Amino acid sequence: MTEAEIFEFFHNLGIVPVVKIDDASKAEKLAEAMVKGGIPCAEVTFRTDAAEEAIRRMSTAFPEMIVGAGTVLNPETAERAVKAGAKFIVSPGLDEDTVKWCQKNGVPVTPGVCTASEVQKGVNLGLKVLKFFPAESSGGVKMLKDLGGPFPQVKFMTTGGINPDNLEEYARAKNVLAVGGSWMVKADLINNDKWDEIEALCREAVTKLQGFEFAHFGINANGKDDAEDMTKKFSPFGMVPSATSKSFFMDKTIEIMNENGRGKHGHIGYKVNDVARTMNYVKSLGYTIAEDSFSYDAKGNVKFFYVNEEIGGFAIHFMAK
């Protein structure tokens, strides 16, 4: 995969677990649990002697998994990691020699930064993706927003203090490429062979970062007269109607279509943090994308889509928050 393809993968997945593993013999089981949980990606940190062999084992057993190396402090460690199978390199700080080695050898690298001066240094080295670390103690989402002003071209991988409670806050940030964390792959879970728990925590994290929020419930009507009649019947229940060119809304939560739209009975709409990411997520669940339903924003990005499959006779669509 090219650098662009790997960074697109990170964005569409939305999360890169940070793995500290003490026993490389557990690497295959860990990788299996993560893949089953919907996260075919890992940053294995060089904070233990098992890191290099763990990268080799995970990459060999699950070639579809994007395995990288973290806590890479110098070019020598970067070279060892890549020879073991690492597809990307992550550093806690910005070391020019490591960055230049990776660039020379075509290896995606995301060095750590937490100040504007460090971001500018990264930009001057030609980097478009940087690691914001340690995220929470460096100002969190507010700091990311502030950095987005002078550096709109930069996207961040964020790690340090991220957990299930603040995961979605980071996932909503416009300049966050993906979030990183270790809560779903904690060392004690790995050491105690808690593979089912790791799988469940991975699945929970992937679902939560989508930010699913119920938007509205759509009902198909047999023409505009029928839609108006239904609207009048809902009005006594305290719901305020408003008309659009295609439908009537009741308090923005019930939409009555003037004509039969998608879905046997109607549709259900959800708001999400990132439409492209959710598209990737629903495809991983076995849904197929109705490409003829796409709506785009001013930059040409998909901001709305339906899946082809129905649930109980209702079509399902997703839109940007």
Ligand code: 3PG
Given for the second form:
Amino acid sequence: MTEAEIFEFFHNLGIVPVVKIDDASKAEKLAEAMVKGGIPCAEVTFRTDAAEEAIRRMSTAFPEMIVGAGTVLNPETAERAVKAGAKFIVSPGLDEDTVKWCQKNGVPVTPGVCTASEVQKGVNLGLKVLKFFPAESSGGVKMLKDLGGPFPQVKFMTTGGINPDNLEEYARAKNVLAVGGSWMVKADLINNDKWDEIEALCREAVTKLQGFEFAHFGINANGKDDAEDMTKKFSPFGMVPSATSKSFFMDKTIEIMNENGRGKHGHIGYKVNDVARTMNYVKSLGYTIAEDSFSYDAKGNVKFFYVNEEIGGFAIHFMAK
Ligand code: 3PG
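Instead of the form predicted on its own shown above, give the structure for the form predicted together with this ligand, please.
The complete assembly is shown below, putting the previous chain first.
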């Protein structure tokens, strides 16, 4: 995978767990639980002697998994990690020699930064993605917004103090490529073989990242007259109609389609934080994407899509918040 593909993978998945593993013989079980939980990705930190062997075992047993190395403090460790199968390198701080070794060897690297000076140094080394660490103690989402002013070209991987309660605010921040953290793969969960719990925590994190919000129910009508007739029938319930080019909305929660829309009975619309990420997420659940339903924002990114499958005769679509 190229650097651009790895970073796109991070963005579409939205999360990179930070692993501290004490016993490499547990690496396969850990990888299996993470993949089952919907996170085929890990940053294995060189905070234990087992890191190198764990990277080797995880990438061999699950080649589809993107395994990288964290807490890489020097070029020698970066080299060991890459030889063991690491596909990306992460450091807690910015070390020029490590960055240059990675660039020379074509390995994506995200050094840690938490001040404008460090971001500037990273940018001048030619980096477009940096790790914002330690995120919560360095000002969190507010700091990220402020850094976005002078450095609009930089995207951040954010770790340090992120948990299920605050991950959504990070996921919504425009300059966050992906969030990271250790809560779903804590060392004691691994040491005590809590594979089901790890899987459940991974699944919870990936679901929360999407920020699903129910938007509206769509009802199919037999043409505009029928749709108009229905809007009149909803009005006594205090709902205010407004027309679009293809439907009437009653408040914002019921949409009456002028022509028979998708879905045997109609459709259900959800709002999400990031449409590309949710596309990746629903594909991982086995849905297929109805590409003929796409609509795009001004930058040419998909901002709306249906899946081909229906639930109880209702088509499902997702759109950007
Ligand atoms: C890291 O190295 O990125 C952090 O240790 C992860 O932070 P957390 O343990 O607070 O999630």
